[in-house]
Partner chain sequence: MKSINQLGFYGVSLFVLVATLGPILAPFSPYEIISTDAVSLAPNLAGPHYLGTDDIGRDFLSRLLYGARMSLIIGLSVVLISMSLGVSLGIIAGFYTRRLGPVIMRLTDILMSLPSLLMAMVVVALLGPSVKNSILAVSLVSIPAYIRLLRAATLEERAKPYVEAGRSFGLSDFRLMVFHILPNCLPVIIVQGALGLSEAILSIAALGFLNLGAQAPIPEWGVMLSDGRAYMETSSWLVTLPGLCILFVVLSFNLFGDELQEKI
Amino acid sequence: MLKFLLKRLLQTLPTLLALMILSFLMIRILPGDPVLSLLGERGATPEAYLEMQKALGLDQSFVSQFLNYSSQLFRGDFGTSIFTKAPVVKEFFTQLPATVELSFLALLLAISFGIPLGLFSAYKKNTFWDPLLSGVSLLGYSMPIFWWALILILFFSVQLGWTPVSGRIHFIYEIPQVTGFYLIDSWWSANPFAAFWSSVQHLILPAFVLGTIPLASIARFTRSAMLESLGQDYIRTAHSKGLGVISVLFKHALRNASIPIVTAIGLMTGALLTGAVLTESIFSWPGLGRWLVQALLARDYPVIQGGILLIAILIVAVNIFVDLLYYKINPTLKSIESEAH
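Structure block, one chain, the form predicted on its own:
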């Protein structure tokens, strides 16, 4: 397993290098000037402009800027925000708990409903339920996030008043920053039960919106994997032995179909961490997506470059963790690897 882990780490290096180069070039090709954003139109005199440009190192050529950026990265320095003057790594880990909290609940909802839907659809193949559930999954996969979010806000927040419109918690509660996760930190507040419930209320709607597409994807992957598994000889053998439907579905079919399902969940985890931009922007959720959007609008080069690279590293770590899970789910992979060596 150690050799496999080292091999996977080495395989990710070219990807991270390519991403580093692309993020550096793309942000400089886009229109906009961070110097003008800092100085403003009235303060951007030629002298002040040149002085600020030199202070930020933007008066150098692209090659020189890239070499300086590369040398910073090799030293473990992801840069400092142009506007806040805070290290990019510090800002990243400040915003990370909000995104992880939102993504975790969204993924939990997607798994809790997606796998049973896919399993039931496969079991009810060629019946009324199969096309109905497949159609619902396709609808959820095709639905634009921003439209779905606005519809839910209008219904649950505006019409019914059940959920807040935006933010992570009501402004009346002061949450101590212990872990950064409000569901945990709320218990250290002056009114823990009310603060916890407020954080849950703020979390439900954006998590449901964010989990819609992963739920549909997991349901489709589960259905496809289960259909293949249910057609195998060992399933017919299990039925011939008189095993119950629940035992056959969960103990035999689902267990052997788990690898593609785990793969789908791993891919969805990475997509949730990076795809929460629209959801966080609509619900004013102070996470990584909203942080990168604000940096992009302000042309904060270090935040955009460092943020994209840190998110890529996080996704790589998630994918490697999913690969390691294969060894637990399918022990035959160990014997295959040992025979290869």
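Numbering follows the first chain given and starts at 1. As the structure is a computational prediction, the values presented were derived from the model and not from experiment. Take the two forms, superpose them, and find the largest set of C-alpha atoms that agree within 1.5 Å; that set is the rigid core. Compared with the form predicted together with its partner chain:
- Once the cores line up, the CA of residue 72 ends up 2 angstroms or more apart between these two forms.
- Relative to the superposed core, residue 60 shifts its CA atom by 2 Å or more between these two forms.
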Given for the second form:
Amino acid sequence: MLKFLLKRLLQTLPTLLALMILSFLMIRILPGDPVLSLLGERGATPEAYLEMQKALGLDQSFVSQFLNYSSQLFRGDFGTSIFTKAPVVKEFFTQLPATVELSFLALLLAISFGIPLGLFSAYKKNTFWDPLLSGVSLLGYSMPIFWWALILILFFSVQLGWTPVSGRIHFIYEIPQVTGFYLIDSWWSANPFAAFWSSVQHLILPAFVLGTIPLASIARFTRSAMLESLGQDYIRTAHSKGLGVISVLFKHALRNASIPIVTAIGLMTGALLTGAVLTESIFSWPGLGRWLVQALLARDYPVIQGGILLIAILIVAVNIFVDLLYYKINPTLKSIESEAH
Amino acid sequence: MKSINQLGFYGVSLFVLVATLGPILAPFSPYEIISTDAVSLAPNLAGPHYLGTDDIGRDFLSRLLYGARMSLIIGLSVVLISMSLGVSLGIIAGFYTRRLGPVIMRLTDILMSLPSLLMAMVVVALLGPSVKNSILAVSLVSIPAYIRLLRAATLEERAKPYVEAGRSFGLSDFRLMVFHILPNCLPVIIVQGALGLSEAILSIAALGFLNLGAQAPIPEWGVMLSDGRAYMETSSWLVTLPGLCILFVVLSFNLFGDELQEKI
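So that was the form predicted on its own. Now I'd like the form predicted together with its partner chain, please.
Full complex below, order starting with the chain above.
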């Protein structure tokens, strides 16, 4: 187990190192002067120019810039935002819980609807249900979610008035910072039930939007994995033994289809993060995606540099965690390792 | 299932037709401000503005039609750039597994260390938002998919007898790769091309929507969606129609890709 973990960590090291170099070169090899583009033609007085150059770390020689940059990184210093003057690491960890809360709920929705949908589709293979449900999943899979979000807002928020348009919670509730997850932290506020309900209302629409594509792809994966396992001999044996449909479907077929399904879910970190960028921007959800978009639009170079590195590290960490889970549930991986010993 | 998948072919054909004939079909110019009497006219089947006008009085149908052409041109450019680079690099990586292969694959890993839309956003923001730069950025992040597919396919083909036979006739590596391995990989390339086109159109629209791609007043569906957002409560067609167009095109290409995959 430990050996497996170490091996995975070592594998990701070159990628992270290369990304570090890339993020360093990023603002230095591009055409144009980043200092000028930040200040604008008019704001560039000689003093302001020198000050900005210093803030970006561009006032020294190329080599010493790189040495500074890497030594700062190894001390955990990912730079300071030009506009908010706050350390990038601090901003990252302030925004992280909002994105995690949103993605977690989106994934939960996607799994709890996607798997039954795929299961049903595979089970009803030769009826009209299968093409209908497959069509619906392909529709979800092709969805431009930034449009989908607007349509849902138009319907649920504007027409019906059921859900709020943006934000994480109604501004009248003051939420103490305990975990950063409002669904949990709201229980420490002055009015726990109302605050919790408010955060649920704010969360439900963005989570559904973010979960749409994962839901559709989980349904598609479940369907094809189930079709494969339903075609196996042991299913026919189970049927001929007189086992009930439910028992065959869940105990025999789904269990054997679970490994490809879990693999597909594990690979969704990237998709969730991409979706979060769009979803958060639309719902003004104060998470990592909106943070990065704002930095990109404002050309806040330190935040872009540090932000993409931190996000890449986050993705690597989640992927390693998924691999560990996978290692736990898939017995064949262990037997391969013990054979190797 | 068959009948549904065939819809993809018809959808793609319709899109290509509309995109090609767009300027002929469009009743007005997509840039000209035609109606000044109202902020935005609602769709009216009696004409002259069949799908209404946008917030500053430009004919919406014409803008949507030009938008189709924009999407097709952008999508095709992305696929052509990423496909030609990705396919060549992928075949090289699969053919020279000792030295060049690992180098190419490590570079691919770096490109894939961030989700593709995120990487494209960063590239566009640094180069400056424009149609040209969003084409470059989306092409760059679409390359890895081709490299990985083609490397795997080449590894498989390379082990087959025809390659060995070619080698024994003294064919050069270049000839083997271009005239023997490449044609045998065509099915994989075509399927990935169709799926890549739908992905490219979606990414470009997302970039436009985030103000990181095409810029107003260019009639691009993502930009139109983001422009219409401020007026969506009073003029909902400014939001619903461009999105439906994107969904229709992406869905058609995905169906078409699925169909190709089954047939090939």
